[in-house]
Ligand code: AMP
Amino acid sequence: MLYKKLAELYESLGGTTKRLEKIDILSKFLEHLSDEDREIIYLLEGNIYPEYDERKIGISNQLAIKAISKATGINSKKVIQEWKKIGDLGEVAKKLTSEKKQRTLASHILTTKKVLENLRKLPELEGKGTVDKKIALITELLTSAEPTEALYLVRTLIGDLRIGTQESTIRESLAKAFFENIDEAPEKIQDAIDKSNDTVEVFDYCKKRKIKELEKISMQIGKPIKAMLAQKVSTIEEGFKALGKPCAIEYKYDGFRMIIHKKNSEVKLFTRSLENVTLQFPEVVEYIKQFVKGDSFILDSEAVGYDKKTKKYTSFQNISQRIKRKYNIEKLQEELPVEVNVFDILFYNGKSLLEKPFEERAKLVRKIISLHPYKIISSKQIITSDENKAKEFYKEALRNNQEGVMMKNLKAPYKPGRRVGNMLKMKPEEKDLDLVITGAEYGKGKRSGWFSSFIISCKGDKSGEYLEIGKVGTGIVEKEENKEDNEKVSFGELTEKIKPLIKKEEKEGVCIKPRIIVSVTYQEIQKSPNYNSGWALRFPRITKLRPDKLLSEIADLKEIEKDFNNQKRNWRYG
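Go ahead and give me the chain we just looked at alone, the form predicted in complex with the named molecule.
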């Protein structure tokens, strides 16, 4: 297919904010998509391979700028100037390509096959000369591109397509294209996507136009599967009401989700975002081989950090660097050990357990793992109908430095990728503080072009002194159009507010004048050497801008200390 046709599709999808119109456009496209062109669906998702595949495009703005410069013959400084003016690197490529077209006649025809071919070479490149080779591959595409094609090529490269097609749009479009008027189709398609994480595979099955066929798509050991997600409740009573009695209650460990696959002697570890972290956790691979019985299985667990000396659990922030680190792993493993807390099992010795009730799966977990505290254990669990016992258990979890508890329906199946009402989380009530933004860090990937993480500060003891108390990147919405709640602030909005306040540019970000006041909710205040206030907020989230507040009204050290001393009271039942 000509890339031009795909660019036209992007234009029409991006040209409407209405979901139904998007579905209409996309379903017609998918209905007529030939087998030969089916991998275009990856491009539509902003990818080059299925979601579970780790080979991503991963091109920085800087590299894209160099390629635009080379393809259009306009120097990088000018490209950057245009970028600052227009704010969207894709639009810059479009403008400069169209200016160039007026000067030259050279034009080639770009096909989606060629685009995929070049983009797929990018993650394969390694070692010396990689940057130049990448630029050459991109430049080759950009030189053949028409202006609109250049726009979408660049947006694809930097991971920001801006056409507003989410997974749910693709699901609904597949349903409309191949199973019109079959009510259960979207649900079945979603199940298939959640199990395979490969929309092209699901497309192949949809084309058969037999809904039953979709059930043949199943999970495979070694291929990451999406984790089941939890809904929130505020009290134990609410939890019991939703789940019935008795139910299982477990510690909610404050670590990160780890889905563990084992087939014969091969172990693979994945995060909730399907990232393969096997190399980063060699000790976990050993624990699985030594302490879990079975030839093949998929376990769902939370990896939690602990202090080697005191054996106390530490917060997720402490171990987060282990996920990214690709070198000096042994040293880091010594410094930041993790304990694996297994709470579910999805597959065992050749059989899927997704449809089995939770109580059966939880029993099996406890049967096959030999417990080795500080290495691997099954999650701490009680099964009860007694509200007081449940509350005691919750308090015990908090005393043990965990986030709260999970309440689970004993009869429920496992639904990959779904936020289900039969697994509930309960954490302490959140509090909020008004604070000021004093710095920001540049975003990457789909957030490039924005600031994506913000340093928040409180008032110090001296006049005009602001002391850092945390870094926050949550609570902010991606795009203006996604703002269901008018009070919420978007990354774009915050970035625009920050630009004129920049005092100093640094490698990772900027320091800014303290002007932007925000309300920040958090779960807990901790003493911390990491910030110059001596305090850190746990789980901070920006809830809204407070233009109505004065700097003199934001929280000071005294208020922070008071909240710290009072916080046990927010734990409920405390």
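What I would like now is the form predicted on its own, since the data block earlier showed the form predicted in complex with the named molecule; can you produce it?
Single chain only below; no partners, no other molecules.
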């Protein structure tokens, strides 16, 4: 397929904010998409491979600027000037491409095959001369691109496509294209996506136009699967009312989610954001091989840090640095040990357990794991109908430095990637939200050289929309050495994380790609015309970075409104 045709589709999708119109446009495109061009679906998601694949494009704004300069023959300083003026590197590429006096002899008509081919070479490049090789691959595409093609090429490169198509849009579009009159189609397609994390594989099955075919898509050992997520409750009574009695109550650990795959002698470890961290946690691999019975399985667990001397559990922030580190593993393993707390099992010895009730899955976990405290254990659990026992268990969890408790429906299946009502989390009354940083302002005085104030946003109602809900500059330390027990993030650390994500420079600060997720505490939520969400957090404070979380997991407008209504009720009735 000509890339021009895909660019025209991008234009159509980006040209409407109406979800149903997007679905209509995309469904017609997918209905006639050939087998040869099926991997275009990855490009529609802003990717070059399935979501679970670790190979990403990974091009910075600065490298994109160099490629635009080389392809158009315009000085990099002029490209940067245009970027500051326009605020969108894609639009800069479009403008400068249209101003080229004549096309070069090396130009040719772009195809989607050629675009994917060049983009897929980018993450493979390593070693000396890598930057020049990457620029050459990008320049080859931009030299051949028409202005609108250049716009979307650059946006794809820097991960800022801006067409408003996410997984849910593709799901509904597939349903409309191939199963228009089947009500259960969106749910069946979502199940297939959740199991495979590969929209192209799901597309292949949808093309058969037999809804039952989708049930053939199953989990695969070694391919990451999204974790099931919990909803919030404020009290034990509220939890029992939602789940019924009896229910399982377990510790809510202050660690990070670890999905463990084993097939024969091979073990792979993934975070909830589908990142492979097997190399970072070699001791966990050994625990699985030694202390868990079974030829093949997928376990859901939480890795929790602890102090080797006191044996006290530590916070997530203490061990979070191990997730990204790929060097000095043995030293980190010694300094920041983890205990694996297994609480669920999704697959065992060749069979999916997703549809089995939680009580069966929980029993199997306890049957196959040999308990070795401070290495691997099954989650601390009680099954009860007694509210007083549940409350005492909750207090015990807090005394043991955990976040709170999870309450689980004993009959519930496992729903990958879903925030379900049959699994609830309860933490102390301190109000907190997971939000994303979308902007930052420059520091002054002793904080000059850093960004010192950060705009935080929640998810909007529209696909890919992030709405501002406040500005925060507290909870952050000024110097790295002032950090106590790795609990805090420093201004310098945040500044370095933000620089590669800058989309637009403004007089007092920058707009950035929504990538950095933070946990934020606050005193209360207020209605506010100052932010485009319509809400504002009073006295917000950043407590920690959450590199283990996905953008899909941050708070949305419904959660903000629910928390607002709950706080008003609590204020009135104490």
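Numbering follows the first chain given and starts at 1. Between two forms, the rigid core is defined as the largest C-alpha subset superposing within 1.5 Å. What you see is a predicted model; the values in this text were computed from it and never measured.
If you fit the rigid core between these two forms, you'll see the Cα of Leu13 move by less than 2 angstroms. Comparing the forms between these two forms on their rigid core, the Cα displacement of Gly244 stays under 2 Å. In this overlay on the rigid core, Tyr253 has a C-alpha that sits less than 2 Å away from its partner position between these two forms.
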